[in-house]
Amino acid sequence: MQLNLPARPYAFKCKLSSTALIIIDMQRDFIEPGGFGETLGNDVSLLSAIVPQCQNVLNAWRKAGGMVVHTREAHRPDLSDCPPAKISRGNASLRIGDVGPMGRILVAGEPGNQIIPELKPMDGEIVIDKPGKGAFYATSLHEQLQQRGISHLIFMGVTTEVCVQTTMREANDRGYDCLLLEDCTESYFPEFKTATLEMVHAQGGIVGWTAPADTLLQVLAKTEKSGE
């Protein structure tokens, strides 16, 4: 199945068989009240607002038979993979590894570290636990994508300017063509999201492409209807 999506700075073209949907860090700790994001003083409702559209894209992508990858920012229980500077940075009431309302903050296996129920991974979908902001750092993501012949990536998730952008830049350096769905990503600071979208598609797509999610949904629906 060939996909030709209107996008900025120009059309994003890919084959479904060589494209993966990458869902970045849609975790309870970041999205839900009481999690790590809220302890930092953020309004988590800004992030939860994108969940319905993310669901629409995920459901349509699954129906089309596309590959799905979920990521979680997650550390080992002993925090041996978390630099002390990351733990101490900021002035949060709770820090990585501390016990919060949903278990230990950003620790693998804890309730708050799980992906929100609305976007729960299905059997067979890849789940990457990453100790850093980018999904390629200290993970097997690149190897798993290469094994499956993936050359193009479609992104959604949070936060736009941190883990999403970092992963897109890592992917760009590894030769992937990347599209960010504009209304399936968000920041605790809306102006940071706006700036990031501009950075991604600036200078002819220096990092990648951006487009509204409906662009992808319409192309998938049209392709399914035509039986391609």
The other form holds:
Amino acid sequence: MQLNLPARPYAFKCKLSSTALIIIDMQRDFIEPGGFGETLGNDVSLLSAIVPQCQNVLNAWRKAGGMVVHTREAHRPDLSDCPPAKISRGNASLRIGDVGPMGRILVAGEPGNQIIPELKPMDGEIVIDKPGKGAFYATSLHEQLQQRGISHLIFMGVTTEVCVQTTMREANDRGYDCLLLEDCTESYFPEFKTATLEMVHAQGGIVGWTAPADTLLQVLAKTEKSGE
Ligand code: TIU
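In place of the form predicted alone, the structure of the form predicted in complex with tricarbonodiimidic diamide is requested.
First the chain shown before, then all remaining chains and molecules of the complex.
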């Protein structure tokens, strides 16, 4: 199935069979009160607004048979994969590894580290636990995508200018074409989201493409109807 999406700076063209939907860090730590996002001093309520549209895209993508990858920012319980600089940075009320209302902050297996129930991974979908902001750093993501012949990535998730943009930049350097769904990503700072969308598609798409999720939903609905 060929997908041809109106996008900025120009149409994003890909084949369903060689495209993965990458959902960045839609975990309770960033979206619910009491997690890492809030301990950093952020208003986490802004982020939950994108959940329904993310669900729409995930459902449609699954129905079309597309590959799905979920990521979580997660550290080992002994924090051996967490640089001391990451733990000590800033003046967080609770630091990585401390016990918070949703368990140990940003630690794999804790309640706060789970992907929100609305976007819960299904059997067969890839879940990448990543110690960094970029999903390619110190993970098997690139190898897993290469094994499946993936060349194009469609992104959703949080936060736009931190883990989403970092992963898109890493993906660029590894040869992937990337589309960011504008209303399926959010930042604690709305102006940073706006700036990130601009910097992704500026300069002829220096980092990639952006488009509203409806463009993808419409294309998927049309191809479903025509049985392509
Ligand atoms: N703080 C912030 O905006 N983001 C992160 O720490 N991680 C992700 O973006 N996932």
